[in-house]
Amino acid sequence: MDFSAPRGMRDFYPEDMVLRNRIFDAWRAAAVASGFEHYDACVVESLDLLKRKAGEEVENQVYAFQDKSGRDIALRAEMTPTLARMVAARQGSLQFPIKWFCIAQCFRYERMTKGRKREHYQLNLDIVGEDGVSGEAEVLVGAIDALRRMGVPDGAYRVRLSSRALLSELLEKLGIPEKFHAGAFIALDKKGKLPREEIEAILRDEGLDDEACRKAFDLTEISSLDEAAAIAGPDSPAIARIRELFALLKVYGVADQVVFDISVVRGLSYYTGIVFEAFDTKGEFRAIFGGGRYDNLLTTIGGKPMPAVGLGFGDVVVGELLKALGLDGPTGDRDLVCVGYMQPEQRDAATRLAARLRAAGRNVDLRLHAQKAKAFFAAAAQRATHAAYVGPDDVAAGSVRMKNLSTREETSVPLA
């Protein structure tokens, strides 16, 4: 019998939950602090919904199967299609704009690399019904806040931001018709992941000639927003929108965390405007989080037109980053009291003490059998901040000494 988890999946033992809880707690606190409402959904989805969003090739990327009634379903690979389905189902009754978040477990059958598994959790922050850049700003600020709550220094990462609308404008300026833009986006998203000749081969397969391939690829060499603006022209809507967003991020106090990078494309075809990805500044890991504007997704699945923006923030890469930074331990004061006793005769007294401490709001680990003092305190030191050990003399005196395991200070606590 092989006791390991299926390939690409994870088990979380109690010691593994320390890091996971650090991430989840920061996600949840940051989302709530920014006014996002919590939602969730079933982990299986209609395969047809996923095909509508990503095309027929999605079957090669997801865990798809038939249920006992012959329906084609799949484990969700991401939350955005599910969000769109849920919003479309109540589009007539929801008060827009809505700000929703979830922490979802997602599954994707693909080749595993550093920072990528076949199962992961991710924070999703989405705003539906807002077409202004305040939507982009809010989701970016929420993600940056989450990193800060995890203890990640501002200098350890940067959010790289661009716009597919801007790329479309630039491609048009270079004489590349709109019908080739989607294919160009897919190919340019491979920059840094594939050799240039392979990317150019993809562009040719999409219908571009050699001259158009060169022009499209050279766009990714643009080094600043001003350089892009010089090509796009003074009346570029995409340039104006990016500049407005940067000005708003400055008001939020996070502008230094975000930089313009024309090479950010995002491979998913449903993005329509500003897109972004966060990377560690040392370049050791995959994207920490990513997202952008997807104004057409609701109509793709049959809903009414509705602007939307969102991001996905996975636990695998940020977990590796936290480990590299030495931030994978527990956060804050654990505030756990360990209560033990010497002999079976003191069990009831120890139990009453534990129950009273719990009722007062303390976290208490009550030992389940009698222990010698040395064994009790050795075990308590592994997890607890305080310890109380009840012996026959304590019962006779009606009180027990509560020890702070860090400072070694003791206080008397009544047993009654």
Second form
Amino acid sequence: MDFSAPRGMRDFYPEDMVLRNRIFDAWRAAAVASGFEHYDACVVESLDLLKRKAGEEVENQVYAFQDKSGRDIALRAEMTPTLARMVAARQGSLQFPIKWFCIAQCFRYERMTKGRKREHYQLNLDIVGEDGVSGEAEVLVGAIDALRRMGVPDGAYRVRLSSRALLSELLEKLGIPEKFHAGAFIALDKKGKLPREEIEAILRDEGLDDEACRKAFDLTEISSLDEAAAIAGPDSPAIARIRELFALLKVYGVADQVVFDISVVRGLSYYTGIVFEAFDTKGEFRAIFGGGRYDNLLTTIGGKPMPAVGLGFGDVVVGELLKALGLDGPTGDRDLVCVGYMQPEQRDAATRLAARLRAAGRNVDLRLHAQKAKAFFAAAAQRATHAAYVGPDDVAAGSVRMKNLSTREETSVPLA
Ligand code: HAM
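Given the form predicted alone, state the structure of the form predicted in complex with histidyl-adenosine monophosphate (HAM).
Let's see the whole complex now, leading with the same chain.
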């Protein structure tokens, strides 16, 4: 019998939950602090919803199967199509804009590399029904706040931000018509991941000639927003929008963490406008989070038109970053009282004490059988913050000493 989890799937032993809880707690706190509402859905989705345009990596990574009635279903690879479906189902009654968050378990049959598993959790922050850059700002600030709550210093990462609308404007200026843009985005996203010749081959498959391929490629060499603005021209709506967002991020006090980087395109085809990805500044890990504006997804799945923006923030990469920064320990005060007893005769007294402490809001690990003092205190020292050990003398005296295991202080607690 092989006791390991299926390849790419993760077991979380109690010691692994320390890091996972640290991440999830920060995610939840940041999302709630920014006014996002919690939603959720089943990890099983209908395959139809997830079927996508050719060329997207994620399309080939879906875990798909048939249920016993022959329905084609899949484990979700991301939350966004499900969110779009849920919103479309209530589009007539929801009060827009909505700000929703969830922590979604996702499955992708990926080639496993550092930071990539076949199963991961993702914080999703999404705003549906708002087309202004306040939407982009709020989701970005939510993710930055989560990193801060995990203890990650501002200098340890950068959000790289660009815009597909800008790339579209620039491609248009180069004489590359709009019908080629979607394919060009997916190909350009592979820059740095695939050799240039392979990307050019993809662009050629999309219908671009050699000249257009070269021009499209050269765009990704643009090194500043001013340089992009010079090509896009003074009336570029995409440039105006990026500038407005940067000005707003300055007001939030997070502008230093966000930089313009035209090479950020994103690998999912539904993005329409501003797109972004966060990376550690040392360049050791893959993207910490990524997202952008996707104003057409609702209509693509059959809903009414509605602007949307959001991001996905995975637990795997940030977990590695937290480990590298020595921030993977438990946070906050973890209160745990270990209650034990010397002989079976003291079980009821210890149990009563444990029940009372629990009723008073304390966390109590009541030992399941009588133990010698040495064994009890050794076990308590493993996890507990306090220990109370009930012996026959304590029962006779009607009280027991509760020991603070870090300060060694003792207080007397009545047993009755
Ligand atoms: P994504 O870039 O595919 O976007 O994933 C978002 C984040 O999830 C990544 O930056 C990474 O942290 C994590 N992630 C993705 N795949 C894996 C994997 N195989 N192993 C570990 N971590 C992974 C989306 O999924 C979009 N749906 C995000 C979004 C929400 N856009 C708008 N709203």
